[in-house]
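Take a look at this single chain in structure tokens; it is the form predicted on its own.
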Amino acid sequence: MDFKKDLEDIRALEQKSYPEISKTKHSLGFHLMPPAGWLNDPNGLCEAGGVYHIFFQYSPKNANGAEKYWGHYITQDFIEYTYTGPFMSPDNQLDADGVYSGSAYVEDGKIYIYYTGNVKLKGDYDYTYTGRLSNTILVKTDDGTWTDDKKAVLTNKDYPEGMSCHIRDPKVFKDEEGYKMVLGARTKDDKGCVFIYASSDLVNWSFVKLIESGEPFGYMWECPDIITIAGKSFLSLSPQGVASEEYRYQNIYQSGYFALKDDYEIDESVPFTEWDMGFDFYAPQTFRDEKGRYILIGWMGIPDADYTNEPTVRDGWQHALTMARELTLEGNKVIQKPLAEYEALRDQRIDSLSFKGMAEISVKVLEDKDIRLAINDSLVFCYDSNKKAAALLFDQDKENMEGAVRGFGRTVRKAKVESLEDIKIYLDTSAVEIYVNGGKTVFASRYYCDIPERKIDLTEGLTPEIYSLKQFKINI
């Protein structure tokens, strides 16, 4: 394949596709979506010289996913974005079967990008235990619009013994001892774990240790990320193969964090905490910006789910990124709130419970009681004061009602909430994020409604504060 021409063709596709899909009914207003095709993991999140870089894994030619590239948005204020085009393609023997997920580290103005180059050998292989190469590759860029030569800094021979072929998603950070890298992995006996490597120059890496839980916790740990907030360290990851429970682990795959001890061992006295309790959240990545804020962005989607995004697939695109969330700490609990920059999206105060378009909805709860907030009487957030539980649900009985909100297979997601104090809902055209109790619990989901009108029904005695929202400015 002529990869230079391939990138030129993709750029032409993007410039033709985005103006068309951005005018469709379910096109998003303040969530980043692909210029064409399929979007999944956020990658390479960083700030360099006052510019935020948001890379993402990307299949521009197929809304159901195909060969993996990276796309790239930049912004200075999280309100206006420029899409610079496809950043990387599988154009090398090191990544011939996909430019998989990775991270960025900024040093002296240079952006060091690490990612997994996926290679499937020809032959009769299962590609889980045999036949797959997982190369950890480094490229460098000044501005995210070009890369230098791809260099493999780790290959299969550099990984510990006893591992399957599923080793991926490098995330680089720095601690008091120097540069560190974490990689997600699956052992040959199907136990999820994480590797830590160390480097003095961001190029040459040596194995330090393996992190695993005392009891098996899923068969694969994807997208590892070690973050330290207010002196406490956490291992964020996306485990696959965790058994579902009524109030936990309800999606096919999870995303959350373990508390860590000083030696990067998991603190078994602190339970695994999920980042988001909604239907559509996976593969989050964090970074620290130049203001010192810890920021998280997740994929507003999930692989292998039994629910769909059929309406947008018909329009030629699928999936989005979550709002950027600032992370703070309260005890061992990480609190998530949308960045303060999003307040600039507020347009006008709405005094009615009926409106068109996008909105920010805030509700203060002053007494312990059951709560129900419904959008078009079919997308429901509720709280049971006896069970101490909140839920986001799609009312299946009303799915065929005119103007109903449909989940396309989404049913209900629950979370334990000791008391309900406040709710903040960010309602996009076909995406919703709900922040409970100042961001102690979060629900993210896609939803679909064929009419622009939104009507709120709310438990008597509660008065919402509603603002209409403007949409992002996107330059393609």
The other form holds:
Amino acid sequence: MDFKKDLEDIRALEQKSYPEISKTKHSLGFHLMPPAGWLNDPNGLCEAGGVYHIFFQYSPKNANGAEKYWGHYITQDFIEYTYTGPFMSPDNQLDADGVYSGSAYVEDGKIYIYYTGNVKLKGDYDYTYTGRLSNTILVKTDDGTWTDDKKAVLTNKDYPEGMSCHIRDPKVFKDEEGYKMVLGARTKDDKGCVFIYASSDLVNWSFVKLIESGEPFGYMWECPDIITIAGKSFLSLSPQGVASEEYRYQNIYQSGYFALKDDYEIDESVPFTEWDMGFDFYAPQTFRDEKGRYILIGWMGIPDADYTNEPTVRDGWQHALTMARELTLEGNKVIQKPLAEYEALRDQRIDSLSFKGMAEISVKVLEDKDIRLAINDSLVFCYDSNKKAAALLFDQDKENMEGAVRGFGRTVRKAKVESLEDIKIYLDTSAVEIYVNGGKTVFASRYYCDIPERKIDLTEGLTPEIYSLKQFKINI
Ligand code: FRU
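Provide the structure of the form predicted in complex with beta-D-fructofuranose, given the form predicted on its own shown above.
And the full complex, kicking off with our chain again.
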């Protein structure tokens, strides 16, 4: 394949596709979507010289996902974005079957990008225990539009014994000792774990340790990330194979964090906390910006779910990124709030419960009671003060009424919430993010509605504050 031509063809495809898909009914106003085709994990998140880089896993030619490239948005204010073109393609023998997920580390203005080069050997293999190479590759860039040569800094021979072929998603960070890298893995006996490597020059890496939970917690840990906020460290990861419970782990795969002790071992006294309790959230990544803020962006989608995004697939695209969320610490819990920059999206205060388009809806709850907030009758957020539980649900009986919201297989997601104080809903055309109690619990979900009119029904005695929202400005 002529890879230079392939990238040019993709650029032409994006420039044709985005103007078309951005006019379709479910095109998003303030969530980043792929310029064409399919998007998954956020990758390489960083700020360099006042410019935020948002790379992502990308299959531009197929809305149902295919070979993985990296796409790339830049922004300075989280309101206006420029899409700079596909950044990397699987053009090398080190990454022939996909430029998989990875991270960025900024040093002296240069962006060091580490990612997994996925290679499937030809032959009769199962590709879980045999037949797959996972190369940890470094490329450097100044601005995310051009990369130097791909260099493998770790290959299968550098990983510990006893591992399956599933080892991926390097995240690089720095602690008091120097540069560290965390990689996600699946052992041969199907236990999720992560490895830590260390480096003094960002190029040569040596194995430090393997971290696992006392009790097995799923068969694979994807997209690991070590974050230290106000002196407390957390291991964020996306485990696969954790059994569902009524109020936890309800999606096919999860994303959340363990608290860590000083030596990065898991603090077993603190339970794993999920980042998001909604239907559509996976593979988040964090970074620290030049102002010192910790920022998380997730994939507003999930692989292998039994619900779909059929309406956007029909339009030639699928999935989005969540809003960028600032992380702060309250006790052992990480609080998530959309970045302050999004306040600039507010357009007008709306004094009615019916409006058209996108909105920010805030509700203050003064007494402990049952609450129900419905959008177009069928998308419901409710709180049960006896069970001390919140839920996001698609009302199956109403979904087929005219103008109703439809979940395309999404049913209900619940979360334990000690008491309900406030709710903030960011309602995009086909995506919703609900921040409960100032961001202590969050639900992200896609939803589908054929009309632009939205109508709120809310428990008597409560008055929402509603602002209509403007949309991002996207330059393709
Ligand atoms: C998570 C993930 C990563 C992998 C990437 C491939 O969604 O499976 O582990 O690197 O997607 O697109």
